[in-house]
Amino acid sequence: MRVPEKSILVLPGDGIGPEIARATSEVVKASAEVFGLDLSLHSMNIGFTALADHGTTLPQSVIDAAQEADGVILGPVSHNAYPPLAEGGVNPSGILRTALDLFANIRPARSRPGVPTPIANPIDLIIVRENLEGFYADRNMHLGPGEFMPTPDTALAIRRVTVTASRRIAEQAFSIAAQRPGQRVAAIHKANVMRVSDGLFLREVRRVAENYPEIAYEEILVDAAAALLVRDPSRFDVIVTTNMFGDILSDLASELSGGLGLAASLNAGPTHAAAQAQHGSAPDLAGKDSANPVSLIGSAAMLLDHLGFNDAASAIETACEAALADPASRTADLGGALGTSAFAKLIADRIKEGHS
């Protein structure tokens, strides 16, 4: 069945963002050409470029365009270096996740043939992270930040965990697990300390688990889960957890599988989705054509799959896998000699050659 026309908004971001976004767009366009996709890409600026032009790192026009698009490719941003909120410095990632209701951050981590890893055991898992609440001060309150200082020497943070968010992230995790061979879900928590908030989260995950009797379900404390990931990552299939725990564990899992430069990520919601590399903007590499674009390219493949362009997504993954297996066709961070643009051209050419 032919997928109706889809539109993707590309937001390059800061640092290496424009370079890897350009590389990713080249690969997506190549796959669209090969598979005859009804797919259009257009770009708008965010971050420091938008701040200089519009007085804010995320203009309202960009939010509106993202809401109109079927998907977003979001480059990394240097939000820690932005000016205060009153001077236009907002985190585009956090705002877009809220504006588009991107409640699920889906982060796969798997070993790749030929790519060295710091552990002997293979890893193949998916972390499904709640994306809109928890301890994240920029998105857990209706009005005002979730952090405040009642006195100069006291800082407090509020953690929000709701039934709705817990239930739907659990549904997302079990739905993904039902499509995987392992069919296992592990809920990661700290309910022995945060008995009320993590207790509510676990209660809702258990209720969802009852609807999936064919899927093995377990609960693991977050500190134990970190140790187990290093010791034996094969015991995990799908992990479901709250925002901050998922953020930390997914970086750990990505490093165990070969590095953040390979780590794809999809932010998904009921009507929108955004591809986003797991790593930061690496301003020290900006403009040098040396950044590894695989993370954002892989994220874009996840977005294409989400939009129904499954063959194109698979072709991108296959081309990246083949390139990474050969040291000669890797980027410098993995011991290769290719720059960002050359790697993107290689992937695009392999997609075309494989389906000529």
Contents of the next structure:
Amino acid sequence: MRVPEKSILVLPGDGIGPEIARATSEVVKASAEVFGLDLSLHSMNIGFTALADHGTTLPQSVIDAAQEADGVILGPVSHNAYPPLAEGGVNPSGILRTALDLFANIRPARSRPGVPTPIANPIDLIIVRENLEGFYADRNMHLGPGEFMPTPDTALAIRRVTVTASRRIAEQAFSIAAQRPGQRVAAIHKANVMRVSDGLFLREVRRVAENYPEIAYEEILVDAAAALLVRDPSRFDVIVTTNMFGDILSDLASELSGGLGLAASLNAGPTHAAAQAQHGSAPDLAGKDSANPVSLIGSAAMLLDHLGFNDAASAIETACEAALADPASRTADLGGALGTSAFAKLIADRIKEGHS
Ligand code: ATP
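Instead of the form predicted alone shown above, give the structure for the form predicted in complex with adenosine-5'-triphosphate, please.
All chains and molecules follow, beginning with the one already shown.
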């Protein structure tokens, strides 16, 4: 069935962002050409470039364009290095997640054939992380930040956990598990000490679990889950969890799968979606053409799949997997010699060859 025309807004970001966003755009364009996708890509600046040009790291025109677009490819940003809010520094990632209602951060971690990992067992799991509340002070309040300082020697942080957010992230996790027969869902929590907030989260996940009797469901404390992930990640399929636990566990899982350079993710909501690598802007690698773009290319493949361009998404995945399997076609983080742009060209060429 033909998917109607879709538009993707590319926001390159800071650090390695422009390099991996360029690589990703090249691959997406190649797949659009090969599969005849009715897809348009256009780019706008955020981060330090936007600050220099517009006095803010996230101009309102970019938020408006993201709302107009069907999907966003969001490069990493160096928000910790931005000036204060009064001087134009805002975290584009946090604001776009709220503005576009991207409540679910879907973070797969999967061993790839031939790619060395620090563990003996293979890993193939998906972390479904609540994205808009929890302890994240830049997005968990309607007005003002969720952190404050009543006296100079006391700092407080508010953790927000709501029925609506818990229920919809649970729904997302179970519907992902339902598409993969034999999968089970694990809710990761700390309800033994956060009895009220994680208690509410678990209560709502259990309610959703009751609607999926065919899917096995378990609850695991976050500390135990971290240990189990290292000992035997193969026991996990779909993990559903609150914002901060999901953020931390997904970095662990991606490192176990071969490294941050492979870590793709999709931020999804009812009307919008944004492809975003799990890692930050890696300023140490910026401008060196040495970053691994698989993280953002894989994220873009998730976005294409979400938009209904399933064949293009799987062609990108297959081309990346084949390249990663050969030590000669890997980037430096995986011990290879290919630069970011050469890797992107290789993937784009493979997609074209696969259909020539
Ligand atoms: P930020 O300040 O934006 O969070 P960071 O460098 O502190 O950036 P990350 O970008 O998440 O944090 O990455 C940590 C390290 O992992 C980087 O310094 C880099 O060496 C490595 N890394 C991250 N992403 C990639 C990538 N795509 N390719 C290769 N190495 C990467």
